[in-house]
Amino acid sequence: MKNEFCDKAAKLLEERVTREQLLAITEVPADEKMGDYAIPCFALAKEQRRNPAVIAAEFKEILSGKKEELAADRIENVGGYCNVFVDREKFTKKCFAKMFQENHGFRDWGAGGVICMDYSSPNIAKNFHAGHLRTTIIGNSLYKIFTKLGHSVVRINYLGDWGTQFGKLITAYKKWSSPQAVEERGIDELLDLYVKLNAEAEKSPELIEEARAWFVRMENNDPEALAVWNWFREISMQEFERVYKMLDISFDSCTGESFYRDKVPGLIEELRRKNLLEESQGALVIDLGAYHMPPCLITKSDGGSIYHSRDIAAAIDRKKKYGFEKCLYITGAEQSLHFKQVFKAVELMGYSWADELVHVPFGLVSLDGAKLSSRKGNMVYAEDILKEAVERAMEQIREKNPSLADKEDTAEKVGVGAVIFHDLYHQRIKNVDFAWEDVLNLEGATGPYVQYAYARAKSILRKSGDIVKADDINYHKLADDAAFSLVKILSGYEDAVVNAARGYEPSVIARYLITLTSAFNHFYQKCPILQAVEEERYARILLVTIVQDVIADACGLLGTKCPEEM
């Protein structure tokens, strides 16, 4: 609750300190001697030129006549540190209150604000690999944050089916494969077809050329291309959907690039009537020498559309149809400049909205250290690892508890599940390598370590049987430091949300998970439940179930979901 703490002391230091700057500088001690909640001043001392401690010494001795209103127990200040300490009790009571309310008595922050997000998007032909995973990984956690904070997502895959590696793609099925190759082999015939190729241009470059002319086809609506096109689509979509439905993933809007390709003559009538197209070498661009970029390419020489124009023509639909806030595009790092070339492109055309379309980038993926690369054929696809995943948690769960009921569907929960909060513990610019002993282990900032706290949390609650209210409580039996310091980390699930969609980061939300869980087993080992006398049961009890309640909340914003027993 730090943001309401902010909220309350800004008002009442008044002119001294704006609720930003106290957001800014606020810190919640991991040691409990300085305080709940401690207010540096030092970053205001050197914008004020005055001493830090006279300003630590001013904000005490406001505050301290104003302890009611901040529920507060004492106010300290420690050279230019002024240090706010609760009232544990009605702190606890109010945590409590705002978890029982509806969506965990969060502030609508979204207030219905629409955010089109842009993410997974793999390309039509190539088999769903362990790359695509992080686009949809992350792109799926975002769109759960930014809903339980109030906004209105509109979900979009926008397939990668357009463009030359078609005409690559139709130029080695029709020299080295048959229809009936195709559907026996399905997605692995196309992409070594794909693979070949590209090998066998190295030798013929004349391969390339025939590879354009048959992309040319396509954008000419030649009705054999768009057949080999269409029925090479509804392969890569059967492919695709098995996937998602692993994850638990839909979209809203499956329209690819190809959806835009009769859009470009439009945007090229529009650019050349605002006088940013220019030639070169026979193509068409926009020239951003005075922004220190590239120029921008609209068309290829021979006429064809690229990525650059059909992304600006899908931002303008997008606009048109959704009317979005901010359009997030949930892409590898290495496609920046891509991107600032698009958004500076629509803002030359003078859309005011330009700054709503949002890069949301992220790192590499590897395996044991190899990138991974579909062009050279070293590829892992997602299926197999998703696969892997579940078959391991199942050994694990026949070695470790071989009576568990339903094993197969905790299987699935612990396995899948793993994969995904391995990928949104790390901060997302970072490159990630995978590693099975990292994935599943049971001890350490992992999936199944949350899962396994959740699952503890919910034995408890079964052997109780106790139904315990937020009235019923004494809420002095929760005032320990093993119970307080959890107490402390639940009111804290509102900010990690809210700071996760402000730095577009789910892993705000994976590191939450596993702070609350570590502070969740030393509860348990420290403070026994069932075994307690009345009052300190009862407490323990509703504090257990507020805890299991978030785990699987937050869990579900990630992505994952939490078995009962494991």
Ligand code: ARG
The other form holds:
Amino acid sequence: MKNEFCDKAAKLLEERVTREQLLAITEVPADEKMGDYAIPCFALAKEQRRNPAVIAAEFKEILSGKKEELAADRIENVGGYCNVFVDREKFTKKCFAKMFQENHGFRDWGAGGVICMDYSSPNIAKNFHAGHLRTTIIGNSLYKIFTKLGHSVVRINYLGDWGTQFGKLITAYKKWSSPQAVEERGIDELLDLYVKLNAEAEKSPELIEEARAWFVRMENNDPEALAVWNWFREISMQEFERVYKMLDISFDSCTGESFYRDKVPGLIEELRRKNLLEESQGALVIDLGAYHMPPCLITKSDGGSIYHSRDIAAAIDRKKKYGFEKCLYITGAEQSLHFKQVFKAVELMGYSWADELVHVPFGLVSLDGAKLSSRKGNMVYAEDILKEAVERAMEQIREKNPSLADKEDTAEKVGVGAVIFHDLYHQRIKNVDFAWEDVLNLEGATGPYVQYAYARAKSILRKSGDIVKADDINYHKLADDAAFSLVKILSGYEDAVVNAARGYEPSVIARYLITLTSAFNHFYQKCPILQAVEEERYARILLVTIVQDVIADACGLLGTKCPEEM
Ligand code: ARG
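Starting from the form predicted alone shown above, please give the structure in the form predicted in complex with this ligand.
Then the entire complex follows, led off by the chain already shown.
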């Protein structure tokens, strides 16, 4: 609604301020006394070399003459501020009418434009670790957000299923393992084999030669090598699927690195034609010195494809296949340089769409304060984090609500939801620590806190049994501060989703949910609902109906589910 207000106000103020300027400076003050929209005129004053109070007074003059058009009740001028107080009844009525429209009355922002999202992308034969949990959760949420805004999203799981490490793995498997051991222990066996090979290779370097030879066989489509590799891939996928199932996540494409291996010779051709390749110690590279980056490696001396070249080939292929307007890569911030190099290479190749490639980085994960790193051996599996969360949620339920009907289902929603919410509540670039007391705390800014508010709203609606329509109520009954501040938050839903999309930042929605549910709890304490009399009761029930709907919808955008009872 702030968007809409700024559209209208900018028109009324004509040349004095642009819509964009107004949008940038207009505030929605938390304190009702400062108005529903406050326009601070300080930045404008600086630009125009005028007194902010004079500009604010001028704005007040003009807007006061057009109160009707702005649905404003009164307009004040305090110092350098022009404060607009909306007509609460009209405002609420409009807000509710919008909420009952298809897709909450959101504009079709995306107009079907295609966005490719590359996320999750775990490495086969390695565990699905906590870092992969973050990309999966953030990616899934961005998928839901952009879909709500009318984009058509292609969800790509770019499996790490190619590379020299698979040569090592096959070598180790042939030497020390068996089909039974792999079937039984799955990824654990593969991981052990990989670690063992690296350790043994320190004493016997010829193992590395052997591993290299196996990878060359893979690259040459040797059936035996490919059969083993493919089997490892399937075993890994089965394990990843368990995590996806818990998170209720799926993909449109699982085309991983292996798919692009045979596209790399063509890429090298093209790079050569475009004069971009240089030889460096037997390897082929693109020199990026002019852009203050180390060279982008295209092939090593053995001629095989590598992570960089496969990514360049994949970007070109995706553009052809999907005609995306944006392609997002959601990975840890430690890969920032990699993507800068890849994007620069695409640009130097002359592809004008290189600026549609966007790296969406995120910070590190720790568990109860302990860093998670593979080398030190305290690697934590995503699946274990999710399972532990569900178990802890179950303990809480048994303790607090032992008579709850479907405990398993609720514990699953609460536990998994808590992990997702905790991840998304922080700005993605910040490091996240999964301290269980914080994650599941019913009183903090957590998933369970939000879910609890939803369950409370649902319980009110169940008890009341009234079905109230937007046309049936007296809007004056929602004009008090507690109800109206809730209405204002509801009216900001679309802005929150748009802002989350603009910054690739699901935390905007997680924070929105906390603001909404806290205001709801406040309203619930201040205003009796079931005990209120007729008109008041109907109006409040309608408000609760909308609050509950928006909580569920916004939770859906994060990828969490709301139990009906808790
Ligand atoms: N497999 C990589 C990893 O686990 C992430 C891949 C990200 N996507 C990409 N197009 N490079 O670190």
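Predicted, not measured: the structure shown is a model, and the values here were computed from it. For clarity, a rigid core is taken as the largest C-alpha set superposing within 1.5 Å between two forms. Positions refer to the first chain, counted from 1.
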query: Residue shift check between these two forms, rigid core fit, G112 Cα at least 2 Å; finding: no
